[in-house]
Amino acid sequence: MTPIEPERPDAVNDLTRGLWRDNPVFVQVLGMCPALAVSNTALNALAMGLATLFVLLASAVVVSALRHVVPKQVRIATYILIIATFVTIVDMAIQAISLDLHRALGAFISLIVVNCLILGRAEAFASRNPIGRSVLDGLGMGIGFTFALLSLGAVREILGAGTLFGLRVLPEAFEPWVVMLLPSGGFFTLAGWLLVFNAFQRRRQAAAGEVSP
């Protein structure tokens, strides 16, 4: 007989769902648009992932808290206004802390606006859920996507530079990657990323189905 796993609480499954199982770049393949174009650094990656953290988490909560005094008819309007809003306080966040951060991450910040795991998350679950699990749900989608823009910005800074938050990791004879910096270096990590995550719950997925004896 196969083995039953005993189901998880809804809170444990809202906030592990996007960190793992549902992540958005590596399972569901979202926002790949600033997951290529930003992740050529560690720093930019880091960046952009809690920008796009502090957007999801803010537009599920006030998504939430509204669901019963939007009209369907605006709902879709109302969010993107919603996102709009918090999208505008972390570009102006962003040019006070750190201009040359700003700089680097350029149009990407407000494209935030139209990332669709941001309205998703809105309208699947934040409009059908009371705040807290939408608390939870845009939190683990939050960090997943912010994991998974550091894991590409790494590998790329590594590989394309030698350092890791501009601090040197790898020895002064390394031959820098220069093509891991360019935007066909985002898609070669992506795919090599994409290749363990795949291998990795494959093999979950066969230990759980394996035969008890």
Second form
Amino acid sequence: MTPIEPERPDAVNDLTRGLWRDNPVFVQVLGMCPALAVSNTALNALAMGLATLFVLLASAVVVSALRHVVPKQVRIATYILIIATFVTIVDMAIQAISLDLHRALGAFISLIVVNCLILGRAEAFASRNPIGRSVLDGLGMGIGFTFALLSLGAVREILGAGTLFGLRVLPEAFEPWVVMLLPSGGFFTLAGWLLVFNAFQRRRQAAAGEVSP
Amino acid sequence: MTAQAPTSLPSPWPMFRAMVGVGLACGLGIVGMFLATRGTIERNRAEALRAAIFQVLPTAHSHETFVWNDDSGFAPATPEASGPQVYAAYGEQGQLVGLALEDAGMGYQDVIRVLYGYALDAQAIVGLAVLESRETPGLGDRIETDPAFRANFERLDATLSPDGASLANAIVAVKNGEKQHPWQIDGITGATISAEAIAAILHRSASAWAPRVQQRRGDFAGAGTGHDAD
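Please give the corresponding structure for the form predicted together with its partner chain, as opposed to the form predicted alone shown earlier.
Below: every chain and molecule of the assembly, starting with the one above.
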């Protein structure tokens, strides 16, 4: 979690930091378990991203609102309780929306509780900042996480099944790379995206006059 | 950080208050959400089950859940009754068309859970729905997607032996293209274990259920009329 540039305490920065510069998956490399496990199709990735976004946002609001009330000795226990509550709520909501989606995401919805991204932002940001800024931070990180999962899910689904959101995008003649749908495909795709991401960051730094090692 | 000065230890009361307060609020939130979604989730589950039953027994018009008891046979399910459940499916005139039976077994990756339709008069498995499977995409998951494999379950023989206590012929998976008898399942090249897992589940389940269902056939009579499953 080392920011590349010094932090500017303004609202735009709170929001955009998570989208790109400190992207949870591509830069901070947090929350790898759902990022690799349920990004086998674009729809699963989107649903997981949105579920995480909701938990991140809701827990940021509550943690920030309670930051003067919760003594620091019990803060981790309290944050986990708050996060677990929102995860349970999301779990029930997804079951009510679609059982098929709930089946596809499997145990990984419950595992949002232990997604280090959420506890990390509660501890590092929401517990020290007012509600408004915590909301912006949670929103930025959540959208950044969703964006990253969707990037993984789209590539894996296109190459692994020839479809995107269930719609065929590659010709029938294309032989699907089944490995992309398997766990190893998650690692390959993540490696590919990290390569692209780092190359892009490096070029930007070079353009800004910072000498990269 | 928090409001406390780093040197002074807080009294236990604020800790207690914070934990109990947050716990109470969280409990209320979860119970509230549970109450709000319970009806919809139950409806979704019933709808998914209904769709699966009608998939494995396409001629069904309504269904009724029965509970098996070793002593008294099949009885309509009540909230108190415990035991394995079966789903009796009835045609438009209320006649019994078959039973939808659920079972599970180990596949290649994880447990495979299936629902299959057993037609009483034909003594055959007439439909199969995979309820849960994590078989390898592109290989093992062809138990769900491969039309040639699905065709095995249009009419898979499950005739009882003359004494009525077991199946006359074991349901087995054979190599792709080598199916010779109506009780054999034509396997999938590249997914031998998944296909054999399906055969093993069906054989074990049908061996247990088909004799009971045929012997206690009368238990299902009459329940079909007026019990349309919406």
